[in-house]
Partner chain sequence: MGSNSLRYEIAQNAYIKLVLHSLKHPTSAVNGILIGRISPSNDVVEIADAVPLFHSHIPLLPQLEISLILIEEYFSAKGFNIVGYFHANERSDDSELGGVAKNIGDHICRYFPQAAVLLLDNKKLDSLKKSKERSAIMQLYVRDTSKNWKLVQSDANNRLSLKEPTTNVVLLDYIASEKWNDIVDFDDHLDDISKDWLNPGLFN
Amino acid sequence: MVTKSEETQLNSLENQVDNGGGGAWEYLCLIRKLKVRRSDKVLKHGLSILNDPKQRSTLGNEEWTLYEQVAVAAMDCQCLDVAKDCIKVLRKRFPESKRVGRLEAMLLEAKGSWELAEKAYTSLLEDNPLDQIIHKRRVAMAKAQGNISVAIEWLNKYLETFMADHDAWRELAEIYVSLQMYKQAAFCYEELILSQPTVPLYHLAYADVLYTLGGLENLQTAKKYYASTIDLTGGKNTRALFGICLCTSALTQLTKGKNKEDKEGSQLQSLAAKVLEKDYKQRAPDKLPQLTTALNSLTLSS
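For the form predicted on its own, could you give the structure of just this one chain?
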């Protein structure tokens, strides 16, 4: 995940390069380091270096890294002729390279030649079953074709081997949510929270799923995770504050005043409502009447 300071540095360098202030190579290196996706910029500034023999000669062995970076960016931008030319140069330089073979398979995928791409990926995986990029490309290809069940199957198989891949768990969770398979999504978010307990996004997403599932136990747990999201964000997460109000209202209706935690819950709801009202007064005063109406309706229903 890119930090705020890294994003500021990247944007500053990008602005410098775009305005002719130099630093194109440093910018491209930073994009690789941060693993961000700015394909149009990579294509533009990468080609400007590759098409200049003088600049290209200063790169040494990094020249081939740039060819690969530009090839991927060109496929992303559907400039397939550029990608093909870059891959051709790399194949000539590295005739036996599996890494270049992966780029060739990606080019087939970009062209929509799904069967040929699948054969190429399968062949590459036979040589190296632990190639994470190829596994992820197969998932992406299944999603691109609308084969969501296949994408789920491959993601699950991938996670059997690479259990620490947070991005894969999150992608699988989001697919499950899109299919309304909330119990499966909840399991994915539990795995994410176990491995990265201080990331508020996972607490919030888990709480949303549990609230959607409903039921006394799920709502109680959802409220706890909305509260932990608020704690991790210093009380600044509007969605989590709303979540506290919604969960408290739903729990009150379910227990009908029989729960000993009702009093504490109503106090928490009142506190969350006050923070929301204060936040809206500062950031969106024109929306304050709608907020007040919504909060009042929750109070009345509970």
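Given the form predicted on its own, corresponding form predicted in complex with the partner chain:
All you get below is the one chain by itself.
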């Protein structure tokens, strides 16, 4: 997960490299640091460095890191020959390495040789049962084969040991959402909010899941978390602003006839609506008419 400024920095660097302005090594390092998935670019620019003996020699020991990075990117792009070559080079340099063994197992996975890959991962785990990457590869393999329930089971087990792995909690939440198991997804987002309460995306995702679940209590809580998202993002998050409007409208539908005066609620909705209209007027003026009508229909029902 990257911040907007990190993404901007990465994109401008990518643009520079793509257009022949140099900086490929910095770009590749940034990709590694931010853990972003841009395998086609990594493959292209990584290979150009590796295939140039002059550039390669300036890397020193980082050369091996680059081979590993390119191998993984190649596997993601299904360029298995390139991956194989990189892994061969690494194997030659580090004959006893378990890290290279992991890459070899990943290559089996990329080929679709599920059983062989499973065997390789299991044996690697015997020697190092705390290798997080291998645990996660096994979950990924289950997911790739369509064994979603197995993936869920293993991911849950993984999280019992590695409960601070936020990416794993997010993955589990997304798998639950894809299966429409919203309650379980909500639990994952609750864990994430507990451990990282200032990350607005978790508040937003939690609110979205609660809204989808529906019901009076969930809608009221969803509204609170849309509000906290707005708080944490300085009012700039379009989805949260829409969320407030949707929640208020849905809540009013539910509490129709019951004499609940929720002045605060409708205030919040009109504030959110105003911010949205102002933003659209500035940045997407041709979409403003539809927005205004939409917001009116949402407030009319409240």
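These numbers come from a predicted model, not from an experiment. Rigid core: the largest C-alpha set superposing within 1.5 Å between the two forms. Positions refer to the first chain, counted from 1.
Undergrad: With the motion between these two forms described as two rigid parts, does Y226 belong to the same part as L288?
TA: Taking the motion between these two forms as two rigid parts, L288 shares its part with Y226.
Undergrad: I need the hinge angle between these two forms, given as the rotation of the smaller rigid body against the larger one from C-alpha superpositions, in whole degrees.
TA: Domain rotation angle comes out at 11 degrees.
Undergrad: Please report, in Å, how much the Cα atom of D76 moves between these two forms when the rigid core is superposed.
TA: Shift of D76 at C-alpha, rigid core superposed: 2.6 Å.
Undergrad: How much does the C-alpha of V17 shift between these two forms, in angstrom, given a rigid core superposition?
TA: Displacement of the C-alpha, rigid core superposed: 5.8 Å.
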